[in-house]
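Just one chain is shown here, as structure tokens, and it is the form predicted alone.
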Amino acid sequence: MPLSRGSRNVRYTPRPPGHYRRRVDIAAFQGLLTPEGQALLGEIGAADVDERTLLATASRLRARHPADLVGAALTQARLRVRGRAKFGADADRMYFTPQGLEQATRASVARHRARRFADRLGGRSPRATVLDLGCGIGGDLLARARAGVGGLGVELDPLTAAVVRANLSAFALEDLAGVRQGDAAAQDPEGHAAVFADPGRRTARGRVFDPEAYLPPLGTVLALAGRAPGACVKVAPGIPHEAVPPGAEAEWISDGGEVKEAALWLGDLAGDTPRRATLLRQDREAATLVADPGLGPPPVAGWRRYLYEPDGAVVRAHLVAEVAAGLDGALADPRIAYITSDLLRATPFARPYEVLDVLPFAVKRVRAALRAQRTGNLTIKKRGFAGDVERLRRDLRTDGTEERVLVLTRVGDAPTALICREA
């Protein structure tokens, strides 16, 4: 089965419906690396592409250029622009195709991934190299060359498979990594020190959720990756556990506060836990959690002085008794992941607030609570509560002074609210 991250799915073939637009776009984006193209680009660059002005800076350009030049120039720069979120300003240098701007990971991630990989493979000779099976636009290809470790990425799409070209030359790595275009499903990793895998978990419907019906499915990849000696498999952040396979390490990873990916490590790339909570923090180092495999579930008792909110990794991971632990803290309901505890201690893992109000959730107690505080600036977050959170604000509609949180949850079957503070 196929397995490509420009184009989901579609087997390149001679003459496929839609073939003669696929040549322009790929005929197109290799004329953007001529030094027609090179100067096009950087006149764009410093152009306005807003909106508003793009047809007119297309209709100017046009008649200096050829038309499907200047197509693909802007289209280069609107997706630079929006790569600067994932990348930072190497989005700048770099070449995207729609859809693997999409999927590709960020910077941060990729980077992280690739400290373990230059850790584990640096050591060996000759140099170790990692076979990567659906390199996208060469995210993680990329980051891997500029930790040290060579790779020969695999894409099933022509064009995006160029766009890996286009992007290792820009960073000056060729000699390190290099792309070939095929089914990443048929590739043998003999020879490869690792292999990494990034399976298609989206379809023309929407998001795919089921391991098994991932592109390839996440079965036929981990037997694939099982012929290395190491390996890492990026799923989706709701992976079930059950679908971890023995002897793997599970490695969910937030950045900024944020849950973006999970990660499968195995084999020589393993650790020596079953689970891991990476926290990615701008300028400063990563905080990582492991599982405690002597740790049982975390004491449930009534809220206390302090709530904390445990980090999206963390709770993926199931890694709250761990966080629950160092606080000295209990759930105030053993299904919902809000820790509560009498102290009030740094941790990267966890977000405290000082509790100021715990009531029975009734949208008018709720209002008259938060109107006696002189509340203003209102936080409103949930877990395990089904209310519809901006309705909700507006029926609350609080215009006081201070700023308060808002936390809607249930101990029980009984819906609780919490009003509090930044602690």
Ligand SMILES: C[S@@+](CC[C@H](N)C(=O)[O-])C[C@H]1O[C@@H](n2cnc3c(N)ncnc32)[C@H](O)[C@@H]1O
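Having seen the form predicted alone, can you show the form predicted together with the ligand?
Partners and other molecules have been left off, which leaves just the chain.
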């Protein structure tokens, strides 16, 4: 019998997995945006959602509010506490999903990128917009809008789309940026000044390394990016240099000395360098270094008075030769990114250590040399050296008064230890 309207039988339409759970989640999330939800969220402080107090908080609040609203508010309050690591105090006004927070670009990096968009697109009229393919909870979209760059975020997941919408509203940015729930692959970049994409690199089964397994896949994103005048695509810092499209500028970014990500700048957003390392530094302007096309590989020489450890972004961007040239330095081993020099010169791109002793690596010899220097606090660094550092630290048993840095590396096939101190 054909099914018709009014029939008690309803047509069955298959839904994607998680569909009904999502609808419940979205309804609970929307509840947070009502006056009651806002009042409830405002009432919950960080101390209320601590592991030890959470249950008591939940039962106290359930006496006055519906259980699903309390559940959503507690989840959100806990995510805000976690979100402070990436977003600072802004996290207390933002909305997250657990996955959205995990995947979001940290504010320092998003601000840096947003400034570059603003510098390149800011003056364009009518106002230039950026199509953000897979905008997540809006880490990048918000940062660009706050820098005055308009945009349209596209997000496949309905709950995440609702969350990013709430984030734009929390910062009164709806006039600058909007959100469309849908598939990035179906979007038309026509009319936008640029495309931005930060494809997901995690699936339910964990981290993905193949760019075609990114969500959306890198190929899809690059094809759409190629249809806009300019584009920026965030990729894993470990992206092989061969995978960088011709004509693109690849920028590796570190924050506080830790490499956070890489981005490919394409079309009219690319600079006139193929590779750049940018170091974000708290309370100071970012330091940025670009490739010198005329520079050959750095010279190779024996250890000199200072050892410089280049920032990870410099190493990933293959700019060690550029830093070595600025220090009149050399490499002790051409495959290992430790620079050695007789000069002590301040550079944001590498950290200097004074070399006090160099010896072939053997636990007994290193222990004796550290003892001779009355070593107490010991920092161990290694590059090109296989071995269990924590086990070695136990074996070395340093109990003196001096602070030392033990650098473990190799020169050719010879494992080598350098005893250093901060310069």
